[in-house]
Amino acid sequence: MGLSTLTTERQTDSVHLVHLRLRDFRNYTRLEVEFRPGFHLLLGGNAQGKTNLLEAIYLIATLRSFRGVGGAQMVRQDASGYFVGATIVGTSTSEVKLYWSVKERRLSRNGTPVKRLSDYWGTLRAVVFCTEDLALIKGTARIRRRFLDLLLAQTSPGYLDTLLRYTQALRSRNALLKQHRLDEDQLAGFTQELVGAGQELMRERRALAPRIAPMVQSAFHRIAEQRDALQWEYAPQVDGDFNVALAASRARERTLRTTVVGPHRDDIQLLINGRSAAHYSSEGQKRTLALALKMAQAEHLTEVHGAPPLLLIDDVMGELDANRRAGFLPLLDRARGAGGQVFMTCTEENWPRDLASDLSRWKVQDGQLRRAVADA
């Protein structure tokens, strides 16, 4: 089922960010702003704080930066920590407060401390489109696994808990393998936990593949207006029984002192006309494929939850030619038609004039945000 069909058949309440507060976050000393549903265009020059705003919103949704940095890099220069607060409205209202410093980290929702990530996950769902997306094609398998894990954590109940169980078991098992005297009983216990969680991760990832692959292919062809054959396939490192694979790798484990097989080494295989997209496709094809992956992510989230996620678009439109832009714009129109929320950054020179007129324009300058005169 396509996104446009879905939004006409299933009308549910979309989730909106209605209030955002920042303190000592990146180049924002203080910010307090309200947003309505719909399209928000953030205009400003380079290094003024446009991307920082998207980063703060994405942080509220996923508790991580899409730039791949840690908390220390998001603290304003000379400040001791940052604060991000948000009011999120959907079927209910959530007041979220997040504070980070080297010595202290706090996350609360509606005044209650969040103790388990799975209890918070889904408070706000967002998909970001940014230049870093090219790493999905050109980067390491770890980046593509993170894409899989984020998508499944946002759509499959229990997946995040399973992933955390696997990660903890893997960490403990690797620590044990590094010891000079190996406790075989402890190793067997960690192996049992690793296998149980790992097989569930692989089952979930394998089940996702036939659902997401057609969405990626459709988006790719729609943007590029070409007939290149695209393949998106889940590529598990373990083909068969995980326990058997671990047993077979025992000698290598003892030599390298780490777990050498498992879903922590899975990948996504991306092929264009039967050849590796990373090694044989053009830069334009890579950009198109990265964009298609993110569009498919947004479409899948909408299909599962019946409402679109927030779309955070960081200066991507300026990099697209007219054909690719035309293929991307319908996603924005469908999101707005379904009552969603879109935030897009542009410079004054490259913002796309073919966007619809019903948008809120904001000026971003030196860590300050204000409405453009036309929307005041």
The other form holds:
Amino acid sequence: MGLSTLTTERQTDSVHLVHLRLRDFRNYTRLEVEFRPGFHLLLGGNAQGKTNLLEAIYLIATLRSFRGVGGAQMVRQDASGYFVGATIVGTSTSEVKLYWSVKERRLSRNGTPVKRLSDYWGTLRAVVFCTEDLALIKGTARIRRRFLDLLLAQTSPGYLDTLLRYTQALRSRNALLKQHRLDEDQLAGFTQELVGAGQELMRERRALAPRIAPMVQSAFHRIAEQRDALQWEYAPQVDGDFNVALAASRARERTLRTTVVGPHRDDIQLLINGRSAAHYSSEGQKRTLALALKMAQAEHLTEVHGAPPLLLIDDVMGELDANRRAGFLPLLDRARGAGGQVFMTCTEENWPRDLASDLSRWKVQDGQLRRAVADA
Amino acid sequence: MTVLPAPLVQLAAALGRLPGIGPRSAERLSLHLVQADKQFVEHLAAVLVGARTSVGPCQTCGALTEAQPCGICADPNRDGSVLCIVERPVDILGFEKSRSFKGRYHVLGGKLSPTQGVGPEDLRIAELERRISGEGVNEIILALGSDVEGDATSHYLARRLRAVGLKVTRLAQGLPVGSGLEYADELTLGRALEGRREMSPG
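Could I see the form predicted in complex with its partner chain next, after the form predicted on its own?
Full complex below, order starting with the chain above.
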């Protein structure tokens, strides 16, 4: 092994996607492509498959679509199932294969079927920036909870297991509450499980707040035009002892026949100048805040793992004015500088020419990906 | 593709209903069986039927047995005051191999699962309570799985049985013997820490 290979290995402490294979995924009948570390610009007109490519990469990282759709929507029309295969290189190499059809789902890493989700988690970490991010501000608490859960699952070992335990205990408990004759002893058994996992979830979420809040704030200030004061607060539905809150909700949960208190109803409160960002901010401020949340996610991941996550940026540059763009670009530069990988979609007209020149340009057209010739 | 004779297809379909046998394995096994030594196949059929007819659950503890009651329930040297509660008959095997338990067992036949419609009346809990009042039991050891449903079933039983004034214990959870910490997942390690014990002075 030559000296040069040694140094490259040193640099690639970060994880990146080196090979992607698609079969019958969205509008891709067949795709086979190699990616280097660094910056990738995916250029093309509308409805050519730029976002689909990001969606496939995000799927490998999180096993779900950032468009909030199920597997059936990702299968190419007239096909029976989709396949996404990826080679990921980090401290070790992972060969991931994901197949989905109505009848069958298969996920394997290095030839072994994945049995526990938490074993797979962390193979590839990605942060996506897309227009749907606006729902983090305007949407329901569920969307903010999902953001919180994803971030904790990406950074805290054991969080995903606890979340799965909580979800199962909650489902069982709700099934009991819906039964004709309520069995108090059984309910108590599942309540104990719910409380155990629930308190752990709340503890983790509470502990994250002071770490992530300053990152959101500083990201917001870097891209916001005004010096608005921003606050991020974890807003647990249960403040205090979960057991006590459950006992107090007894009458209500019996009428509604479902568990009405707990971390499954938590939220994040976002305040701009002390007022709810969802209700009292301009459209531009909302966009800035959504972007700041995602930048904070990327920075937190970098801090925890010592390597930047994959950044997937879907058409957001077009929406940003010069100021916010100037605040956003350094994040991309840092990610690239740390040996990370960035994938960004753009239409031909508005790709940011202020980016450095050492980028790979790809042309996306009708479910095909071709390397574009270097800038003339 | 050649069409297989109907009896062969039937055999493959029957074998395919066994756990862990997919369509490919079922086909391979049935092809093997129809070409195997006839004596062997007759023997296999005989032991299959024989085992199914003579083995059944022990009416007392629920373990698989040929005699009623089973060997463990009938053994006068076993300590009848301690009952170990397990989910399935096969769980008894592990304890017996370890030779570390001298009490008796009780097979529950599953665990509480509200989402699958499994309630206390579907488990062998009434039988358990009958045994407790009839056999002079004073300690119950809960040895159920540690998933959500297993743990909830343990909580449930502990509640119900403590009301009768029994001592109820559950298995400790922690590290596998002889392995390093690096192989334990976070949840196991957390529980092992929770259930730590003071070291006895040497």
